[in-house]
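Just the one chain here, the form predicted on its own, laid out as structure tokens.
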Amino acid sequence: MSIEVEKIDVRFGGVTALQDVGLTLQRGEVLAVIGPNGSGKSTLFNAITGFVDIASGSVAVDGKDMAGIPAASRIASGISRTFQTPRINPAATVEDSVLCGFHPHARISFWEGLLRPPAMSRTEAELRRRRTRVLEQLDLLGFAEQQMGELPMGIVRMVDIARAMAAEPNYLLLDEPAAGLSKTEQNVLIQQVRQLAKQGVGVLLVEHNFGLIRRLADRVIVLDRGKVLLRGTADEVSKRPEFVTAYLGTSVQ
């Protein structure tokens, strides 16, 4: 069961963005895009979740081709993703914002709630408890009753971690998490998402904290001017003159 990314080409009009670039993400494994500003990372990010089209190639999840299939639908298919710039409602409370992310798993039709209050009571209950559960392990608790908009942005991207954690997902995309996480908040992400990993979860990560790069990814794949550079582990592409040179060279610690 994976992620089989194959050959994409993605361009903007004359631009191509991604070139030639595969993947695969099995459930269960931490697999890295790095690379520098503009190489196309979340421009894989966005060709894998649906929110641009792929000029040619195929994305397909556990097997099935998703094609033709709108970004949110892919939901339906496993996939969870947050964004580079969270897209919250700064009028939100944190738990209403979670708890948002609770509704591909919302069975409860306009028609049986009208007609069944008890039963809409008990979903909401179950959501309220798995609303509380990923709180906590996030350590987003004491956040709980606060709006969205008073928040600052590494608290905001911790509820965005959150809230694609509540859609239960076989496959999560976080796009640059940690950025402006305190390292207490780093520590807690790198704990979550090692527990995500362990209960099955594929997660693909895009990220430039090189030093989080290393705890967490099982693999890494370098991307460079929309083509894949390197593959390998964290150790081994950090050791590559071709991977420096992309960063500019400078030293990777």
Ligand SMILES: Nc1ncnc2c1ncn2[C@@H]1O[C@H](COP(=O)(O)OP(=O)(O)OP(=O)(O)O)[C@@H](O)[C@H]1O
Second form
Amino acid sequence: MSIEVEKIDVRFGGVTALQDVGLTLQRGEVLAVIGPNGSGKSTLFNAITGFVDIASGSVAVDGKDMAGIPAASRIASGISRTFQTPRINPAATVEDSVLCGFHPHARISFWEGLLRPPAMSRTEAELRRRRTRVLEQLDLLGFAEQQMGELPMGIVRMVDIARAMAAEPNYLLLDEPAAGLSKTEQNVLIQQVRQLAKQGVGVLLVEHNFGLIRRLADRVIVLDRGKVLLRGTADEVSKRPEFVTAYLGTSVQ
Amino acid sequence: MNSLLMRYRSVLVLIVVLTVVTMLIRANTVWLDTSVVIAIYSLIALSVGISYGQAGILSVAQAAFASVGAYATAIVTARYDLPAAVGLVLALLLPPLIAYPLARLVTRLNALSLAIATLVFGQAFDIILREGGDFTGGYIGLSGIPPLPFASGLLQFHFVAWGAVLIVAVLLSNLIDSPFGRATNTLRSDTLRAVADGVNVPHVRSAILAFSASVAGLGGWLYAHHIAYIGPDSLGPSVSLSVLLMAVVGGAQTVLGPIIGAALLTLLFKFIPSQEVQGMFYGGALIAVLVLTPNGLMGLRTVIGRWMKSSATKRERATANVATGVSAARRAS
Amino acid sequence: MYELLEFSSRGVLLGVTYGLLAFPISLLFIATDTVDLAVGAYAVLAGAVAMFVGGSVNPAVGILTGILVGVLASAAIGSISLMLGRRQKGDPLVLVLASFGFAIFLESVVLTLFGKDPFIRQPFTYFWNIGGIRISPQAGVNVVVGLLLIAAVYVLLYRTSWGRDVRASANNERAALLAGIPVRALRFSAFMLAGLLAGIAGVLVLYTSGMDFASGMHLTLAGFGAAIVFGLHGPLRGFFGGLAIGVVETISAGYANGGLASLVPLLFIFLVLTLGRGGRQGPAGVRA
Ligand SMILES: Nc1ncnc2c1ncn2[C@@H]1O[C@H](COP(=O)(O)OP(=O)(O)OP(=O)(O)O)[C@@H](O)[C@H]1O
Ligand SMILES: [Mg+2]
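Just the form predicted on its own so far, so send over the form predicted together with the named molecule.
Expanding to the full complex; the earlier chain stays at the top.
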């Protein structure tokens, strides 16, 4: 059971954002993607989740080719993602935002929404219980009734992660989840990601903080200008000279 | 129990107001007639609230959907002598049967294309009505639409029309407080966010537009049986504009907003001197409302609420600034 | 065969005016990412003023006044857009809604001031006879004005710093602001230019097929159809889109029912909206 990305290319007009990129993400492992700004990390996420089209190559999830499957169906079938800049509705409360993450499990049709049969009230009650549990896990219960627009960035990011976790995905793609988090929040995040991996969730992670990657990732992929530069464990990668040049920014003139 | 009260609070307010108003006007035919007109406009304005307020679909052809309902019932009752109930079924079903495929074919692009598609539909429907010969009555329209057999008096019609508004208000309240409604709300402000939640955006948009078209069709059905006549100008583009105005004035995102807007503007329209300057009034008022109170009268509540809360600490204000800065950056990227 | 050619030439006559209406629409789309539904109303206003001032003073003064009034009307929606921009966080639909309101507003102004009768002027009483096909000299005027305007718009958009800034601020408003481009002033000037183009188109419509107070929405849609048939991103394409729609419309009016022929631009638009590029499922192409 894994996500298999094979030799994908992604182009935006003249710009080649990804070229010949491949990776395997097993359920239960944590894989980190690193690379300088503009190296194509977010584009890789978008390609896997169907938010951008791939020009060639393939993405398969649990052996099933994803070509032609729209983004929403990929999410609904068990791949959740966050965005590098959280997409929030500033007027929504934290609890309502997380409730939206349950969408793939709500299984409520338009007609049920309109007529509100008793079965729907039961589902709703169940979703609300599960929401409380997710908020508790991420230490967010205290913020439940606040509006997203009133919260500091770190909390907003955690809520976004909670929203992605709510769907109980098999694979979780986190785009720079620790940016702007305090030390305590980072620890909560690390603990949660480990917990998820232990439960068999495959986690793909874009992260700039190498210390955090060392603590968390089983393997690392280094992207540079849309190509895979290196693969290996965090320790292996960090010793390679190419990594030092690429990552410390000399290639980003 | 508490959540039940919360969900249906708008409906309860409406019931209380209606009871009082009915007591006051039950013997006055002029006011009863105005009340029926308000109920009909409320339905069409609610249909705007559903599409524009809930899903952010700008439909500039809601009156055309109402017109579909009105013509359907006019043709089957006045021409083929079928019961008004048959007309009702058609008025409820035909508009969504047009709206769903229209939206499904077009929403693949974006909200702007769908707005244009509704404008295309409205114009095309107008041409078809005028060129429709005997079937649609052409430029002259259809008259002699029979009154509803179970509501031949104005007072009964008043009850039927407001009953329809109440039913729609209950359904809308249900929808808003459901996963489907939450998904609708998310896609209004941010389509990509909705996709990342796993929401099938084209289906949700189309279903909402279909529901809204059906509500407009219901309004058209009442219109036809109340006025006894329907023509191409009865529910034309300027009515599409005025119902948009009503919804926006009252607050399109709320259940009560469109109804308040419909009541307010119908009463105001009574004082407009001539047909010709109506457009200036509607158009000017719409622009003024968009510029001055983007969320309508119901939106003023939150403005006042926020103003009262703004005695919050400096720290909170600072964090809010950070967050709005972030969302500004997100919009720009 | 001659008949078909004659219909086609009449179609070109009509199509040029549609193509001209496509300019302001694609210009505003490029500059502001929205569609101004009142473009047809500026054209009607300009046409009506040109006819009445032209009738009582002299045609040239009428034409100039008409175009000027068109520009003033679009300046009004330009200011509205700036006011909305501050409050509505740039939601393009709000401007569409406001412009719908403005279109109906102008329609009612024209009805009140100038009445219900059609506005039309046809000063040419003779026809050119080219290979047996009768062509009104007005066609010549329309084509020449159309080509001149294409050239002018092209130069303006692609050969001046104004054009470069407009295109830049449309691509990325924030980056443009950071680069010191006066985005708001540019938007406003784009509206004024759109009004100028719509005004000229309105005058040509007045001298071609004519119009009445309620023609605005149809003209907007014809211009919109012209603008999107071959893609919204370029004035030249809009011009040829206009020609295509005009020709198909007159041919179907000639062979089928005249009233139903006005459905043609609508069908064009609908087809492009459903089949056009970017019509795939999913939000691909949007920056996530
Ligand atoms: N939707 C898009 N349209 C056009 N170009 C894009 C789009 N998305 C990404 N790009 C380009 O593709 C390249 C890779 O961008 P991407 O966002 O994937 O990089 P990244 O590694 O995530 O960078 P960062 O560290 O800044 O997040 C960049 O040159 C970017 O400008
Ligand atoms: Mg990125």
